[in-house]
Amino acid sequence: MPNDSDSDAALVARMAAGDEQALGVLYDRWATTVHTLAYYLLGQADDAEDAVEETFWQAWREAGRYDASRGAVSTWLSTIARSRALDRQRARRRRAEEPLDGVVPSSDGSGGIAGSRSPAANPQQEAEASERARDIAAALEKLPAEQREVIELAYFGGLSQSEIAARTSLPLGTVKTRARLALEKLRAPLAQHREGAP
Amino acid sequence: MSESSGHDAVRDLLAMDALDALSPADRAALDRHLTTCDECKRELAALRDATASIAAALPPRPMAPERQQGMRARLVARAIEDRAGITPIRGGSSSPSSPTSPPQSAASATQSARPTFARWLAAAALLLAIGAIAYDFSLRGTIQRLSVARAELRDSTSALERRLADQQAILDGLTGPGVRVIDASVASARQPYARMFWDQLTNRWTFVAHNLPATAPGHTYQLWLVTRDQKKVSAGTFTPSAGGFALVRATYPLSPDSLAAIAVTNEPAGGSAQPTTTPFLVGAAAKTD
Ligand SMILES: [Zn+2]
């Protein structure tokens, strides 16, 4: 258990007592985390800096908002990354029109997002987003295949309940119980690094 | 879905919640639900713990190290700016005032004075600003940093004029949503004047004032919280700085109503228990709402 002063809560404490050191120490403690997700959200290296800037931003305007009972630090974190990267997506495929699977990476065959994938604007950033893909499918390897593509779908593609429904034709209820089963299994290893909570 | 249902039925709400899927409708019924249901927040929390760490799990991919500390360095300047560098002030809905304009804020001053407390405002040589200030975490960014400040600079007074100044023109810009400033004064520029800011969350008084004159040889200023059953607090006693200045900090637990006033008076030093003098400097509360 971090010690009191430097734990990730009491940086977010001061930070809405309006310390930017802290802004600063949290921010080299999770930067690295933060763009990797908006990394896999985004790919593009500039957008997903700029969803990190924005993130961390975000968090100390929002610092006095922060409540520990609705999760981690760095879940708030997170949630703040997604949802800006999630927004940044969402304008780039408006903007081009880009159907979704340009965006989410496809599994190639391993269980992954299902359907046709867009053409690739040119040879590496296919490969990029294949290489992508891979991290994603390893990084939830241990869920079975259907309850993975509802997280992919959900978490990378910020699709909502209905839309997942809909992409799949799954009935809303068979999504909602896949990722149920799909968290439930991910819980587990992270008990060790919740930090702060009781 | 309705808020009787049990755990049973939002599970599966959860899940989705915590992937920020779910439709309006489903939010709604889930936000019903947890209002009532601690275990069930719990178990969103862990679920939205266990969605956070799907980042953790994916290959790191760091920044290139000179474009993160870059962006270190921007996130912390602006956050500087942010703390420091404060809208201008704006006025409670009754009497607007700019503190860099006195004059102008005089006539408006006057205006929110309670007839109530003629008292102790006739006898008062002009009136003092009163903040009644609402949560704003900009405000006790810049009151920490105050209370920082004073106690580095307590040897020195030149730098303790340099630095209240800086400071003075802090809390001059303070402003937000959440915050009521009245400012008073008299249009001359050497008349005392000061303001108290009041974080009515944290219960943390602030009280500024400038063009003080030097107290008498064993007097001491004493700093009145003066409740509307025309109880008075002592808030402490303190004196000014050569150049006048004077800064108090001070916490005690008031209720946002119950202030009608703040008062200061002249006492003997160490000061008093009630005050003996009549105070020379006297603001009137406006009420909160
Ligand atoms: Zn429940």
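Take the two forms, superpose them, and find the largest set of C-alpha atoms that agree within 1.5 Å; that set is the rigid core. Positions refer to the first chain, counted from 1. Bear in mind that the values here come from a model prediction, so they are computed numbers and not experimental data. First, how it differs from the form predicted on its own.
Once the rigid core is used as the reference frame, the Cα position of E141 differs between these two forms by 2 Å or more.
Superposition on the rigid core between these two forms places the CA atom of K176 2 Å or more away from its counterpart.
Residue displacement note: A68 has its CA displaced by under 2 Å between these two forms (rigid core superposed).
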Second form
Amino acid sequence: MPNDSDSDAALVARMAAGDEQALGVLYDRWATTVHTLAYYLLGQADDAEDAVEETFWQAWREAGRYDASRGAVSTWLSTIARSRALDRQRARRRRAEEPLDGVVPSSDGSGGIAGSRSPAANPQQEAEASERARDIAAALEKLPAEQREVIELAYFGGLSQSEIAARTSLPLGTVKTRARLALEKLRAPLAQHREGAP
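Can you swap the form predicted in complex with the partner chain for the form predicted on its own?
Shown next is a single chain and nothing more.
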């Protein structure tokens, strides 16, 4: 079990072995520093927060490739954060330069895009929705209890990650880690329901 006295390198080693709690401890220890760097580069709180999540998600995936001889964990995380922030900067510039061709506002005042609403439900759609609901329930049942709780509170309870942290008395970093890991585990079993989606 990781604790706050574990060295950063020990936490990364535990992450490489699949220890989700180690990621939570590392997140709690370094998220503020990573956020500061991302915010400095991006200048927007939302983008900086996304860059922080992407940084720790990449650290989780690549923990086995961390090499202590090339620098401290803090340097490794800062390098990842800088790359993710710069990627976001480039993407933001591209979006600003690209026209929104083919997007026609709806004329009914709903704020949607014309032609984007699905037709009224029919028996086939109802059957597909029922099958989707069964598949989601089955996939959720396979998640570890702590990850399932976070997903249910977020998607069925409508709580933000900060609200989940307050309700469960967990660090925000742990909530974010559990949510990200759960969504990754749900991706494959629910992939068929994303195919052909707009």
